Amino acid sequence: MKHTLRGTVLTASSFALTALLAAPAMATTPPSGSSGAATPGTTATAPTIAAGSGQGKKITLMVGVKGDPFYVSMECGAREAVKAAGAELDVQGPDKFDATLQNPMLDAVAASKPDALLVAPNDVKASAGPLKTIQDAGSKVVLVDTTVDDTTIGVSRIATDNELGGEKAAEALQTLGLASGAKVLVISTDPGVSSVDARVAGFNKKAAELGYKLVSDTQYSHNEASTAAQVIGAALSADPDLAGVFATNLFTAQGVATGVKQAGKSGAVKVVGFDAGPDQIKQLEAGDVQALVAQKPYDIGYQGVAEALAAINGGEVIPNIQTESIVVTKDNMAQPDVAKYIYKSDCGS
């Protein structure tokens, strides 16, 4: 796996499931406080964001769902690249992670005409009709953790590498001690979603060439914990012999921990979830789960904000942008190093 680092290349090593991973694979990382570090043998700076360099400039922040605290997380490093550049944020979402529900959002966006748009588009179609009607109406567009199929959206793409963290979600499967052969399953949110899809091709390749089985094709929660917890408990009635499981998302996870337990299975079925919430870090706590797989949403928020301002003010732009992720343990999870990237619920937390 390759990131791009202002022309350097860079490869992305394999960690032990309790290391933590290198920082994000960016040219620039959010300032001391945030969740970024230089990533090894390479050297990164803060994005320079320099004082009144947003002034009287409104940015909006279209997050995937409200409450989410990975999307909370990922608005507080927002909210502390525009106090730093002196513009205005707006920060809105859907109830649900649904085009159907943000797409008149986007409509209501594009008649107020913001300087720019940081937006987690909620299906890789859907969403790109309305985001080039406000990039056309010359909105400056950052696409942040989702993106749309159409190239031609988005003057800079940042996100998760999100291939590599389902990879690292195998691992960690292996970590816990599922030897070749072991029976897993995926739980996903819903297919269409370029996030969590590129999570699950990660996967399952690396599952694979660990040789494990999949008992079936990839679930769908349609972020519901709910429904998350239903799919896994008719799995396990199916199949008694499921050894491991890996969940694409932070209300997928929770779902899954939930039936799982209510299985009465906690800690025979190995979980793994992605990202790494309040409520997430609890089930870790309690056994429920055995990793996350988290992300780094303050820096895709901050480096979000940094990277709009250089369209608006016509400077350098970096068009595609990944961050890698950490696993997170309850070994490990106290560490400072690894504590900092659990998500936040709220800005002052």
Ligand code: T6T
Second form
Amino acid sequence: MKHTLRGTVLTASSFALTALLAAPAMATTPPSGSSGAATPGTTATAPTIAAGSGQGKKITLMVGVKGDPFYVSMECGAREAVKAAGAELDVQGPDKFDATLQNPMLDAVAASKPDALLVAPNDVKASAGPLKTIQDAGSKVVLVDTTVDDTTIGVSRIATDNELGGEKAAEALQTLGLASGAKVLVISTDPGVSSVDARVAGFNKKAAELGYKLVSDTQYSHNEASTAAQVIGAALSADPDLAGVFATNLFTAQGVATGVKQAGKSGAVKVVGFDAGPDQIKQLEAGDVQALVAQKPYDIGYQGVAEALAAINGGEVIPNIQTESIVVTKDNMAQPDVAKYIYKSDCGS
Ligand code: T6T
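Take the protein just shown as the form predicted on its own and give its structure as the form predicted in complex with the named molecule.
Below is the entire complex, every chain and molecule, led by the chain shown above.
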């Protein structure tokens, strides 16, 4: 029996149904206790992968940037999935989140002709050319975390519901006590990165509903913590009554927390960051950050391999999958059902 899921947008709770529909006789799911487990209050189950379904297949994972705990966790999920399937995985990534560095690496991937490429493109426009070349040569392209504007690229796109995540960040500021009229600022990485652009859009929409006043247009860190620290330092000098900041990703949030601390305003200025890297959790514990919107990168990596194998083997592929996020605070961070969302520095930890 075939199940047509084209055009659907899956939430984590629909994973359970999909897995049930697709489950083959010999199948593997991620180990319990992985960050792939359910968000509190949902019944999310990671997809099943048939043992041996990737035998002899080569998959490349091109992350957005090397060494980022978000992508390390994604790699851990992908590694677990290829182990189950018997496929080979090659992981690569640029030293900076920058299409001028990632694109030559993608050109090299094109030459190696993998059966599938899981890729977090660095730019919605600049990354499209190399990806189209790879796709046209016959590799199955699965977009993980970030996307490109050209909707003909990718058999499947798997990412956090980033707009909703941005909305959650604004709501977190409200929970932290910011009233209507409070002054807020958004610091992101660079325009043209689909994930963070969607978080900004979601935050701005919800912040307007809550009556918050943006002190300026979105500022940019270029994914450098030191730049984020400088940007928030300057913003605090210009607007001493700035009450809250949303930092849209891991390195930006780390830098913002450092900058607020250096200005002697930890706790007085509420910082809500995206992601949940180990150092971000330390900043949360220290009171330099008040809330983090954690993603599920392990699930994205695992599901990415599942969709790639489905495409390679001529199975049913889910074209759009949105994964969930969870708000982590000092109060809930130690709970096992929250702690499991903290990102990994390596796949052994
Ligand atoms: O926030 C993640 C990822 O979702 C985004 O696309 C880029 O930044 C991170 O990797 C965190 O550093």
